[in-house]
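There is one chain below, alone, in structure tokens, taken in the form predicted on its own.
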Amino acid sequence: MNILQYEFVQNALLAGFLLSIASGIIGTLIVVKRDIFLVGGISHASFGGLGIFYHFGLNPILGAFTVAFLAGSTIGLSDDKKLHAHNALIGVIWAFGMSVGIIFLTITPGSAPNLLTYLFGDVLTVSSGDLLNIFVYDLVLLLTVILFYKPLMVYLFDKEFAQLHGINVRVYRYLFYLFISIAIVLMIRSVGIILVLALLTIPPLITMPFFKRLHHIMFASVIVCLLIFTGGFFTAYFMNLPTGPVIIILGTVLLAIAKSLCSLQKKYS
């Protein structure tokens, strides 16, 4: 337990502790939206972003940003039902983003900075401003939430059904895809772009066979993400491997097990 005197280690947990909330509350949503491939091709396609703004000079994850909020805008503002219907657009957007990405860190006078950073995180080097970052982040997703939950549950479960209510779908969908793109970023630095999709989606499937109200799913996810980044920091550093990869391995592995007892349940209820 000395570790824990030091800053970096102190930074690193408080990051999982603010990062579980978004993942728990915006990846419940993307998993009853079904938005998990939309999601893939807006976290791979900003790292396109990050090497043309590293090529420059510039934050890189200013870049990761930029790209994520205007692919993230510009799904937000596209007609759902063609969106869905072009998956395989994304899927080049998704391959596009990245080969651009590599392309640019490549080009890059002197030493190329270390990939596996951007692709698979370092929660180690989380500062005090990107805490700062995660909380103001986590409480504008908290207020929304509370203030929205019925008008969002609906949108989220029947969007012809909240049409014919009055509720504005495009708006929603607007801050819906607006909120995934900051979490993203928000992500990249703890996990990195390749697996920050992995910490969006876990928590959710496990805990949704479990419960059926979306609240008390949020509340559970957001548990079982803390759960999980926690034993994975720990793991990784007892074990000096790579903290992002082997959360995502223990976050799977918790998965296949919860899978399991769902089976066994169906079986012998």
Given for the second form:
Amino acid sequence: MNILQYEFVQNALLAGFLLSIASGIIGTLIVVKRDIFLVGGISHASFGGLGIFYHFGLNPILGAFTVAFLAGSTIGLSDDKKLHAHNALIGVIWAFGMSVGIIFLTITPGSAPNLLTYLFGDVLTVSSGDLLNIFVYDLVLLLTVILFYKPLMVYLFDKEFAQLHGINVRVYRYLFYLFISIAIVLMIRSVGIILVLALLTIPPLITMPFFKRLHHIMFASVIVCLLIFTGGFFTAYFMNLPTGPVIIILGTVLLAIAKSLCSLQKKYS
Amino acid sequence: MKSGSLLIKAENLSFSYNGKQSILHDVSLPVCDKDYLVIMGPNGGGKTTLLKCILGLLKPDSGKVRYYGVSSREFGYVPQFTTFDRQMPIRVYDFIETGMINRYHPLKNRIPDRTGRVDKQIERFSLDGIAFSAISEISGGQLQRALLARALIQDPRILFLDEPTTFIDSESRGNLSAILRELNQTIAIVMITHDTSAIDDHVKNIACVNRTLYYHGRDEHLEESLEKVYGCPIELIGHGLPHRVLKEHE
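What about the form predicted together with the partner chain, after the form predicted on its own?
Now the complete complex, all chains and molecules, led by this one.
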């Protein structure tokens, strides 16, 4: 029996390919900017918006996006030099969003099965509409990163220097959060809110020690993301396990192997 | 005060965070062409804030910074090591190139005379061997030279340095001081430091800042003024800065 002949399998694999492009690039930016905790906050908070929109019969994904962007902007406005207050704010937004989401989904009759879908995702439910959305997102993201690669690098690396040279740091910041928010929302259906963070950050964490240049890390992260997505998908399929968690466990194992390789390399070089 | 025409004038700058904590109070300071100005003072005394106000990176609560015939594009800036992330994946070569970022055009996707200028800086600061290393792999002294190369790539008229000696060894300090001396033949230099030994006899003006400006110019009251700023006597002669040397330059 060839599982590739099923349309939902084809869709899932295509989604994995398209999401890997988004995840490898955005994930690299997040890891390099050391914004991992912030992204965890944004993605979990988005669950609040999802719950509220679901309760009122609106498109829940739109709700997730709205809250993701608002949370990103609010956190972005706080001064990240005052790290303690900044992290506290992220923690509060993270927990508050989750709580609101759970309450609204609980008071909505018959929503319990959906709760799990949004939290853990299911790549087998991806529709061709979803695929088109991710495809368009990939195109816009790639174009933006290619055209603004150098100023983006200066923004990530040294904000004051960027500002001194006439780069509008605020525009870059908002664009950054906008791209992150959309990426999170696009990934919710496939891997779920809880696992978005892992899929975004594991590939660049694996590849970073092996490359010296930002775009090399991005490219390698896309490949690694695709590998763990596809590998995880087939493992989950044949072992009859949920896809998202298997993908993440595979990623974590790879990360552990990569870290050991790295320390071995350092030891013997 | 000897040196050329006025380039920048900070007038009665005051700055506070959240309108509460006063960092700077009524500070006025000129920067002239071919000046070699050192801004001294204890940590937390407002030196960096003053510099950022002058550069236009921070907006003062009151007071003004006027530029005379220069724009911020003609500023070279060497920030403190701590202001950026050394783990950032970028090669020394690309790092130096970012000094020309204001000439970048997204559709042309290249900077005019890019390679020529970067190569020149790499040669000037003897960075050939490490040009394609990541900045996380190089030493403090090498990073300092890369920062200088980035700041100087567009031939600025004023070079600003914030605590340039903090993370480098004494040999690199000597090199830095020689480089600055040579640069000062053609451009103005404004250097922040809390380290009295970083001042050599080519410095033309010294300003002491601790919330407010205690001294500016080159006269014998420097030691007294430093004592006021630091709250204890400062042995300048022991650190190789006799005001006698400053006087000889008059």
